[in-house]
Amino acid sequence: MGIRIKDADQFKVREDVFDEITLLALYKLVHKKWLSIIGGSISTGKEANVFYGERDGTAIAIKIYRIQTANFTTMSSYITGDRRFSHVKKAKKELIFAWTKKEFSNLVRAMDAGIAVPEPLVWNRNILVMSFIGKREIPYPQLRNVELKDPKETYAQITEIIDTLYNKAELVHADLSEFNILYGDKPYLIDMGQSVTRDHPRALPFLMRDIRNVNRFFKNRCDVSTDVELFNAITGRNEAEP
């Protein structure tokens, strides 16, 4: 394939991972010259794989989504109502291409609101190639794993971000919670690939679970707002306190 596989010792080749139509997306990829060197697997998730790799010396993650395994009936929940993707066939292979495309368009309407979020580079079927978040091959620690010097400070900074991605980039994050934020310098966003636009049908009820996911983290860590205040300052709305 023309690229070097790094620490290979560490590197399994799974078959639910890299099946014949990855390895053709990757082989793209690498003859377009958008990876050279493939690493060790940085994490594991439900529906995809992530791994380290480089670009011409630059480090960067490679997402790869599993077509085997991946749960279609969770997937298309997040597709559907999306008016982006409404030409999408229900087929379970186009289903994860076009929610690998629709990932990247997320990540891009992030960062174009000025949201961390891992820069995305580009994507191929069910690979996706982003900037690495992290230093020397360490990808930054989840945010359930970090021992916060100010959770108060770090708190609004997340709600400052759950705001912008609402109110800019006109997204809601779907599944936000301390699984998918990485902490460096700063809060990092990751995971956007259910994340959802401000008009799809469900995107209010989505928003409220990220905030109550958030305010469970951080309620014995600082002061928090309740779930409807926070709502309520994102949206605009005037939800009533159940």
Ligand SMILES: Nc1ncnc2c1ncn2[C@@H]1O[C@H](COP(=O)(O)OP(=O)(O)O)[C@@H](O)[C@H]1O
Given for the second form:
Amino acid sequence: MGIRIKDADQFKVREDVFDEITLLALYKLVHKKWLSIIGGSISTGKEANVFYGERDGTAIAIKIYRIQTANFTTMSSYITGDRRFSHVKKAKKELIFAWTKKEFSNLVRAMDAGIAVPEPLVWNRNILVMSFIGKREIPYPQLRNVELKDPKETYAQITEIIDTLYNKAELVHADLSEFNILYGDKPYLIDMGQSVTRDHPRALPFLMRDIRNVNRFFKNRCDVSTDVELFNAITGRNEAEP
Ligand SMILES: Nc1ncnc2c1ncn2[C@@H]1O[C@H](COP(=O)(O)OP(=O)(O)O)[C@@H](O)[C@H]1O
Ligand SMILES: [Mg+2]
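Rather than the form predicted alone that you just supplied, could I have the structure of the form predicted in complex with the ligand?
And the full complex, kicking off with our chain again.
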């Protein structure tokens, strides 16, 4: 099949990420013409790798959740071959697939609410394909690495994103920080695998943590609201200052 994996010398990356299941899922996506080129590695995170890719000349990002995570590999050396535990391995895989699907749905919900996120294109098993946020094969930098021209405006844009996410998409990002915002012409929200709906039992504490992270990042850069002020403004609650 017409699949090209560039940087074939990235052996470490290849072993860890491109196991049999992942390769099969990739071939399926290639066959269905969702992607034509798998390019270089953009990021190796705790649970996932992100690769640059192309679909008919259009840039895409391919996020692959690793099935062979370190913990699981050690664990599985004990339980593979023991047929009593084949369900453990299966359950773990299913969980990773569910996580991938969840990130896809969260991106759809955020996009439908008009928030700037990568456009989710397709998912298969542990692979999520989305539009590429960047230029000429280079992703826009994470917010933490940007020298902001107008921090006050960017702060307003980001608090607006949190508000729209909560009140229109009815989601809480739950891992919001200067690491999960890419900044180009404007801020883009990424990494929504862990995002939860507003009715999740821990939605409010997650929202408060997101707000704290954003305020912490901006407080040396411009005037910011207090954590509780912003929390109340977004949720319409009336919590007292701690
Ligand atoms: N759609 C995208 N377009 C461009 N780069 C992306 C995209 N998604 C992720 N990346 C790059 O990969 C990095 C990690 O992505 P992220 O979704 O935050 O994964 P992780 O779960 O490993 O934190 C980002 O900081 C960014 O550099
Ligand atoms: Mg991230």
